[in-house]
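Only one chain is included here, represented as structure tokens and corresponding to the form predicted alone.
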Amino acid sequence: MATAENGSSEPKFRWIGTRPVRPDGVDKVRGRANYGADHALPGMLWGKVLRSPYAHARIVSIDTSGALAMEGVHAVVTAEDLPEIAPEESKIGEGPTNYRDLSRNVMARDKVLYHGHAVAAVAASSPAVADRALAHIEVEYEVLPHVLDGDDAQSPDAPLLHDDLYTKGVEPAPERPSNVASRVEMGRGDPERGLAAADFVVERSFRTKAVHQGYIEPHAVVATCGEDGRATVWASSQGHFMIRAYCAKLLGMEQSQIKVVPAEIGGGFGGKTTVYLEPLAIVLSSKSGRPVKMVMSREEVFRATGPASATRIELRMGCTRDGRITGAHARLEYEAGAFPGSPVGAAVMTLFAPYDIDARAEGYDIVVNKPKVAAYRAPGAPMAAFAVESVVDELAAKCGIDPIEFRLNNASKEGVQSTFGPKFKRIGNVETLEAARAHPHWKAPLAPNQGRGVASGFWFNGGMQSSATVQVADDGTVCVVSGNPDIGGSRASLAMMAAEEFGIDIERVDPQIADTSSVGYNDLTGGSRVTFATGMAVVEACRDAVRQLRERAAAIWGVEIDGVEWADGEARPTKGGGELEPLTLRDIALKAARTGGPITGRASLTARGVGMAFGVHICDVEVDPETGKVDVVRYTAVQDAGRAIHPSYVEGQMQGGVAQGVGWALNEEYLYDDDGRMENPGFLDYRVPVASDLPMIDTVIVEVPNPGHPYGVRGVGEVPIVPPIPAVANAVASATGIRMTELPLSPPRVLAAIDESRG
């Protein structure tokens, strides 16, 4: 790592911070890339899933004989074909996954808990035959009362989803089961004393609806299981090691019996961090003796995979007249869907992170008769930010202080103790606020019916386990092998860090994503961890290989390794090297067979030193007072990336988060009828933003390097979806003078608020 010529400590890079062509770009634009549904095998069968028509019902009996008797039907699976997982065996290792719940979500056992819950699956010679076979499976249900709303689920007379669910985290321990799965609390100081001392206090209740990640590619898998009991799975996911672990546990197999080959992924955003079809495909293949392919329809994706939680958040926050926040308290209720596990814990962590304040938050995880929720970019944080950033704006207005100045007055910075425990290390919270304040957008004039909003956002980012290998070929090229699906540009970022370490052209680096049998374990792609954590493993593997290259050069020259340095893709003698000529990477690789064999660098680690990240967004909207329609007319996203390895990918992450957040704020929601059936399970009625709904999104990358990473990386994928909802809401409040606290801010809802304000 060189330093700049002016003698400053700022490093000067050859590739880091540049914008090379993405390694996977050509195959994707030419249609050659293989996604989950593209894979096929000889003799392959088609799998389909029978799903519950009820939101809550007891399964009295299932008769599959009619389906099995059909020509072309080769296997039928129900919960009886999956091992029963006892409560005490529900977890393995140190992870949070409840395998008993996961198994019962993959295939209903005893009861169905939401409309669309899987009840049985078939494998047949064609999709049409499989569909007909589903119609011949006879299921007798005892329909039970259902509950669709977190408030109703807490009522003493609410129908119970689980007779053995007792609230965790409360004292004394409850004596009766309920739909409240757990309680979590975090905070610092004495916020009640601070609230009592405040000159201004704002107290509001906020609501958000369930929304889907909106990935374009539905869930898809091909599985084959041989006579020896070994299975191979091709799947589109955010982690093929995750698929291997989950399937092995759910099916009572050894992990060594399952190999998972990653496909390209057509979007995930957290929604592909679990399994739905994969275990079923393995069992169907085992029973039929044939490969089985399963692909969800769009309707199945909406009805049976995990959305983000619907929420209710009650917040009190106070401040002095000079703009100092004195205290805050929040109660967060997050719907988990049919099984416990909402991201309310992460929401409690992130809620007050942008601010140096005394605050406490308590969060409740609540089960309802809806699909089990899944992660969605910064899980839990966007809804929490909606509440906090809306109230922060109100307090700033009461004080007569510019909203960015108000945030700067209270901004968390290095050394401040967070409300979730640790003290912040080097962070870019203040720098992003200052960059937003300096941006021309902040002072630009507004037209009639327009308003401007600003909001901060935070995500703590992930580390976890990663492995990588680096293989040097005899032509001097380098193959970087990792085990994380590329969902946001990690092929490019890993290749660029490798090129930087070796000092070679980026075109000389070939990044590959290996299957579960070909590279060491990697945790899934999520939490903005891959460029940080797997990148760290790649850097260590490269340095291992470079050390070996220096050793080989030393052997060729007959000197000690201390007499060899590595720079710009070649071994050079240190001072006193005499007439020795530098040896290029290719020179050394060609002699590898005679100097010790193949040169391969390896690294495995649990990544520490995660860089927490902040962003600030500015949004301008125009509100039609006659229809309530809200148009986003200008948008600027500012974010601390630590160091932007590939700025184009960072900008893409920022813009993508804005697009999703704007849809969440203005249009998107799950709509249910009284029977618990989703009414808008498709992109025609579930309204995600299209290009015409959005302006050009300006991006400003702030770089406050993370000292915990060799290149200063902070994760960038999560933060961009946190500020958009409150930024839009604050802009609507600015344009209309009306503070709205329930999402989405759809035309009917906005118009109703305008009409009410007119009297």
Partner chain sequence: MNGLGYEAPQSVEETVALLARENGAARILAGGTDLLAQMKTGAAAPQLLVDVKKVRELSSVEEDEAGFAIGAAVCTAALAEHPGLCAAWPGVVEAARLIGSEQIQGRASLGGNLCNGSPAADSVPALVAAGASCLIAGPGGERELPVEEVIVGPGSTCLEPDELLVSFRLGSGKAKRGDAYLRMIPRSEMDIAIVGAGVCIELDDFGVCHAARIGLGAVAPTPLRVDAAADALVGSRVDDAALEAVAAAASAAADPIDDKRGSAEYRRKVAGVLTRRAAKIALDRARGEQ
Contents of the next structure:
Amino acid sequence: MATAENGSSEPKFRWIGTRPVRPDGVDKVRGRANYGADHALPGMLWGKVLRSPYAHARIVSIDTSGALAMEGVHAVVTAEDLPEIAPEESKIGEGPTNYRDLSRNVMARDKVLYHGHAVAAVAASSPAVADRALAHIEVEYEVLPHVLDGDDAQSPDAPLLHDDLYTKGVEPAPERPSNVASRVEMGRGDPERGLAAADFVVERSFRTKAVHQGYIEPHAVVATCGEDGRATVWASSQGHFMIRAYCAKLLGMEQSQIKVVPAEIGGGFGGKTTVYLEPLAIVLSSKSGRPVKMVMSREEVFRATGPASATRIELRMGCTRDGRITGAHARLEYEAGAFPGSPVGAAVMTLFAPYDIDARAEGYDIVVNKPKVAAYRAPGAPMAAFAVESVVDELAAKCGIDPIEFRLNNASKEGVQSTFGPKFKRIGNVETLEAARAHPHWKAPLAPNQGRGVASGFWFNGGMQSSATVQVADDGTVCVVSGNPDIGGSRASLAMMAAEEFGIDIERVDPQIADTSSVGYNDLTGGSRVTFATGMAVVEACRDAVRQLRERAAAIWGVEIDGVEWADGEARPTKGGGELEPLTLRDIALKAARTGGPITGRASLTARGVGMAFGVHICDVEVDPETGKVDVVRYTAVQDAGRAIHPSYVEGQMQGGVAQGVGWALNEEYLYDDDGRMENPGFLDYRVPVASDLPMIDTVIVEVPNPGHPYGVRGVGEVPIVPPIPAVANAVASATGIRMTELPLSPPRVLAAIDESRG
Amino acid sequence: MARRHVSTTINGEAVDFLCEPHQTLLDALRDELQLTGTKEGCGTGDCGACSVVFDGRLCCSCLILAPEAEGAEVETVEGIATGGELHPLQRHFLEEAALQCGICTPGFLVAAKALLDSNPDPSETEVRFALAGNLCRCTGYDKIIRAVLDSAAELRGEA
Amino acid sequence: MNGLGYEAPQSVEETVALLARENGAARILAGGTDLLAQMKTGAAAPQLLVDVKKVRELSSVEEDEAGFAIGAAVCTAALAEHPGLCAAWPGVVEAARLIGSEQIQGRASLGGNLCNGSPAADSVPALVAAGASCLIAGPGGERELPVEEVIVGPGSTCLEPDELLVSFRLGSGKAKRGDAYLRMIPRSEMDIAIVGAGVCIELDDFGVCHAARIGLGAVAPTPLRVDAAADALVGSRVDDAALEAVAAAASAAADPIDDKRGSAEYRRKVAGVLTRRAAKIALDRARGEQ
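And the form predicted in complex with the partner chain, for comparison with the form predicted alone?
What follows is the whole complex; the chain from before opens it.
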């Protein structure tokens, strides 16, 4: 079998590492692929959500009678129609989620906590009627003072979002509630002693703004719920099993009453790892007796769905004159939005990962009157990397050491004790740094007003639960059924691994993504886990099927299974097994009915052996000293992918992460007015990068195979958004001599910094 | 409210539909004609997912009222392939992995085709600016730009 | 949007009559790129849309000895396809071509850009610098106004509810004249100007500037014509000293606000920078060097 065993020898593959066309591709270039909003059912109603016009207010009363009296209005839902949910931590989402909070985020109960918070929903005969109906719902609010900023929220006289929120993780437990939901601390060694012994210490405070994942497809759902209480939901998400579980929990249903059919997903980046509309659509359908479709507007996506945290990070780091980091300490404050649950824990864990240093970090999760944050690609890590990699850059400069050499001098590697607990297994941190140093970009000349920055990034990657089924048809073709929405080409990588396992042409593999009732449970498409973990399930299911194929061949030949080996899509007698003519997959499949019935391989597993991953990015910018405009003129991303199953999609993940990171660095930010309303809830003023903002993005895939995966795969999707912010900031520092510590590095900010430095 | 009758031509075929006057061409394509290949990403002309060619010009169908389609010629992503054959742009997008989630792909294909129809030999910079009205959040644009440049070369007979 | 009406009249008279009948409840629909987006977000809620793209005078570019008549509803992509206009007024065309994406330019028009009333409208400073005027039709006949007099405040124009902007008049092509427009946006495309600067320069046979006009956008409640900046060029050879003077005059004339797109201080500084840079391009064009 052509598989890599623990990556020890250089294996020969037929499919792994090649670039076939993705199996779902034709439908996507023909406009036939069905995304969330593309589904329609006969008799369907249109649902819309009424949202809070205040950032913080008590709901005194809601009168829906005016809307219900309108022609064409079939149902109205408020929190009264949803069960009151007791506090309980969810185990299945990405990042911490409490079901009580989730319920109150889906529909406000008693209080609205941010501008855009859902307060009611209607189902009507058309979108226009639904819109008009919203205007006929009368909500009386008692407006409360609001707090938008994490600093202000910690002040003793700040308005409290939740009067039952007591900071977790502090001793002794606080006696008064506050907006600080929790404190976490983690570290290694005695950094204070190291800092005291340092020749150079840099101390900086960094700030980043809330940013949105910015997926192009707004949230969309169609739901039907019959009189028998059974619901079917069509939705685009990062996990239809998550939708099933969350809807069941929030609506007091059994999971067996809900079937969720995954639509194609038009981008998520972590932002579609929770529910917003789905429970409402089910209730509206239940009340109206009709299918209900709900699609968010872009404005709703910005106002009410998952931004990433705004942050403040204070960092001290010291090193010796010869470039050895002696210690570091960080304090991280992450805004969670209206309910606890920022990714500050992940930030505290990741921020020092590239370095073999004594370091300690404490993190604070702070609620404010803004939408509840959602996961965004390597949640929490990019902001933390901005701080650490900027300071590392400064220390390297103080030592007069090349910044890549400086990083290599301090690089974590296999066996090193991480600051977050475990010792690193086989990792490619050093290899990515060496590949960056060897890249021609690193030594290329720069033009006037240009500068170059480098930065490292790290992400754990996820394992979690996956299931797959492999069905062999009697013509010898194979259907691979799994349950993770394909957000960026995972059907291709799963099909390639299956083709490799069976030793057949990829055209004979049909990868399908099944609904919640048609395949075993799968955790979210998130944590860069699909090619790794679901890939592992597919490989195991294929091996299960191949074992059955060998059994059938053995039975046909009248030999023991040990007398049959599988190679190149056929069963062959093992050496010394005589002159038997090989049996192809098709030969065996044709005889399946007579040799024991259909051949179906299965696997359900919790994936262990996750391969942590590192990336190093090199960025050149040109700064207009008169306008402060920063243009990225060259970019190279280096990353350890373990092994690239489909290199084009690995490169694509790297390039996409870079683009998002560059947008975050330069221009993306949530802007609020004094009343707590987002001022830029559209793609015109929330500035994601456009094609003319970016150069080609060179990629270098380093392959340090992950011994924990049959093909050596490491997750690739999240690492590449970690280095860009500091890579850009370090490049701006190189071009201007100015260390920018607040995002975004927008033209007005950069020009102000330039002018200030000139005095 | 009286629905309005509109006679138009979509991808070369005469089509009639009824719409409400406030509906956009995008709404009509998707909800009245079930041509859901044209996507809505913003509804305000800022993302290009709803790109169509309207009377020979590239436009956002979310910024055209459905009644304006009376007598017009509309080309959508569904009309790019001819018969059973993909357009070179569609083929290059697939071969070069120029899509990840694919939601922006129809808009990019319509816009790229409009570009190459008027400028068969664009530079990389020209492609980037011509496609600046189409947002992609997945790819970082790199593979899209390459696919368009390679399609142009093929259409010029150079590949 | 209930009961929204839609009419597509064929003539100026018919259009004006419709506007008069509706008495302010109608909105003119040209490209719709601002109006439909405003309707989407609820910022506009007209009862009747009057589509003017079927009116001949509004949908064509005419050229004669006196110059150009640009229909108010001609899409900006079409302007770039008019060789005469591109040769005579490259700055106006490049400003028009900065309004949004290719998709937007398939619809957006100079008339819409002006009548939307935004202080940041890209085409307006360039039209001001070019000395363009507007032909406006109403129940009482036609009137002609300089472009800089049309916008009277953010989102508002001097047009009466029953008046229709028919076309823009621009002079004919001329040797030793150059115009240019530059704007500052945070991205490279798809943005609203934080500052826009349009400059038109005419040189005499000795290379001395004998006439200049300068328009600024996004630095005041309305687009500005800045004669003080133009005066800094007239009589000079548009040398470095004159360019510094024009920058200083442009910054001094700017009266911007802080908003989500930029601070007043930033706008004031960059107004000078862009005016200087646009003047240099206009100069090169006047000298026939570009």
